[in-house]
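In structure tokens, one chain follows: the form predicted alone.
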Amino acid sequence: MVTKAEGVWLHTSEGARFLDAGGGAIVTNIGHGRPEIAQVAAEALSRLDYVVPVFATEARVALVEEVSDNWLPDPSWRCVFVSGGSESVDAAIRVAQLHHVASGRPERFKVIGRDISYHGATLGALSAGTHDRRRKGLEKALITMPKTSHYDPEQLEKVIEIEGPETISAFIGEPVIGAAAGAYVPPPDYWPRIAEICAKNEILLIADEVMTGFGRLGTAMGHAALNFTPDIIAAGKGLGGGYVPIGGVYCRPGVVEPIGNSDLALMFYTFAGHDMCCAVAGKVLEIVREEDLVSRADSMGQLLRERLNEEFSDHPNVDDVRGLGLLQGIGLVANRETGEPFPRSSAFGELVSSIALEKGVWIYPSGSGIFEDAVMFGPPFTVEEGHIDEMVTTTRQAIDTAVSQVS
């Protein structure tokens, strides 16, 4: 039972503490337990509680201005806020569909996902993704959506040709693949080529930046680190820094203008853009800017990567160190030389995470498909060098202990 959080530490009811090397679920950015956030939340609740999402409030307007002016590709981009990452993706897919219907192309309804991906826990988001363990048991309830390669952009053209470009609404992908692949970064030409193919076929490009947005990769938004500009961004997690449940969908004006000129509407979620959540999120982003934490995510991410390389470059059970900024991961295998995975029954990534937690460090287990087992590091941007040393050393110990247990 966690009873208190402060800085990069979580404290338990038994008096112990553990290092939050995963930022929870790659969420925390400004650090835990900041009193100025509690003050903003209290002041917001003293003014307003629930206000239906179609009304404006000062906090909602201020957050739109903060995000559009400082975080998006252009200040003209439109914003709508929701309650979290899964809702962000769900709403982004609906926006893409409504755009085509309003533009006279109702036959465009398919969303192309990727063969290794995770976009959230709603049925729509699970349909767009391919995370085998998180889809398990729900397969018959999911919509069949076309999939393409996570590393070969040319395969997208083949999928579009097979499906028919006139039937495709959007393509969705994470700039860096998080939960499904343990911080996998595609080849340098991947995203620019994907953007080019989508534009040529009038397919909207949705960047799932739920993990990579708001500074995590050392750039304002993750797509900037991968050299492309999407049409729609879905991003949560870092927007509220873990202090409030909030996410959002952000679009270039041309995406939403046809919808605004029609009788179509993007139905809101009941608690979308809650006033207190918007006030807190605005303060979180203000702190990130004023304390230059995006640059810190870049520099500390480089340090973390160096330490991971030093520790695991020749480890027999680590096949890869990967990631950008403060989203780093390591792939876990039974045999580095052959790439043989651990038996799925061993749940090796989860086992490593569990052992590390017993040793005082939380790391985020991940992986699916060909990336069977991995762990990720996504600490608060306020992390210090000593914390990085501790998380890397503990992870090494956890992997070695897990290998001995499985053997």
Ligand SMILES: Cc1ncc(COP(=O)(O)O)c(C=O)c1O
Contents of the next structure:
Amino acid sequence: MVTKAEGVWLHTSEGARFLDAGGGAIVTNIGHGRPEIAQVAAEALSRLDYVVPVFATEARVALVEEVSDNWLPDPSWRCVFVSGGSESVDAAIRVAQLHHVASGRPERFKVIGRDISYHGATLGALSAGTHDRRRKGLEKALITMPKTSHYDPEQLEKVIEIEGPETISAFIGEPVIGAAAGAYVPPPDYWPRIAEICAKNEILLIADEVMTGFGRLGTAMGHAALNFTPDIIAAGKGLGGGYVPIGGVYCRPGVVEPIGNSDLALMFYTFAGHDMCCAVAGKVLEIVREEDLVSRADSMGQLLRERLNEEFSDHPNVDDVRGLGLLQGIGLVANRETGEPFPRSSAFGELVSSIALEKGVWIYPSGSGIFEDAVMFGPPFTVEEGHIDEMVTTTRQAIDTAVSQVS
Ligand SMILES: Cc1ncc(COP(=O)(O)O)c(C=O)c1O
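Please show me the structure of the same protein in the form predicted in complex with this ligand, now that we have looked at it in the form predicted alone.
Below is the whole assembly, all chains and molecules, this chain first.
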């Protein structure tokens, strides 16, 4: 039972504390327990409670300004807020579809996803993704969507040719693959080439920045670190820093203009852009900017990476240290030389994570498909060197203990 949270620490009812090296689910960008956030939430609720999403409120308008002025590719970009990551991906897919319908191209309805990906747990987001364990049992209820490679952009051209470019509305991908691959970073030319192929075929490029957005990779948004500009961004998690459930969809104006000029509407979710959530998210982003936490995510990310490299570069059960900024991961294998995985029945990534938790550190188990068994680190940007040492050392002990248990 978690009873209190402060900085990088979570405290339990039994008087123990553990280090939040996963930032929960890669969420808590500014750290836990900031009293000024609690104050903003209380003030917001004492002013307003529920206001239907079609009306403006001061906090909503201020958050649109904060996000478009400081975080998006251009201040002209348009924003709509939702309550989390899956909703943001679903709404991004709807925006892409409505864009084409409003532009007189209703035959463009397919969304191309990738062979290693996680976009959320609604049926639409699960359909766009491929995370096998999270889709298991639901396959028949999911929409069939074409998939392409997560590392070879030329495969996208082939998929477009097979499907017919005139049938495709959008391509969706995570700049750095989180839950499905434990922080996999594609080759440097991957994203610029994907952007080129999408533009050539009039396919909208959706960047799923639910994990990589709002500073996590050491840049304002993750696409900047990967050298491309999407048409639509879906992002949640760090926007509210874990203090409130909030996400959003952000588009260049040309994506939404045809919709605005038509009789089509992007139906809102009842709790979209809740006033108190917007007020808190605005304060979270102000703190990130005032404390220069995006630069800190970059510098502490480099330190974390160095420590991970030192500890694991020749570890027999680690095949890769990967990631960018404060989204770092390690791939776990039974045999480093051959790349042989642990049997799925051992649920090795989860085992490492639960042993680390017993030793006082929360790391995020992740991976799917060929990246089965990974753990991720996504601590608050306020993390300090001593915390990094503790999370890396504990992870090593957890891996070694897990190996001895499995063998
Ligand atoms: C890249 C990505 N997209 C979407 C989601 C879904 O977000 P949520 O769990 O907030 O619905 C996640 C969650 O881990 C994610 O990592």
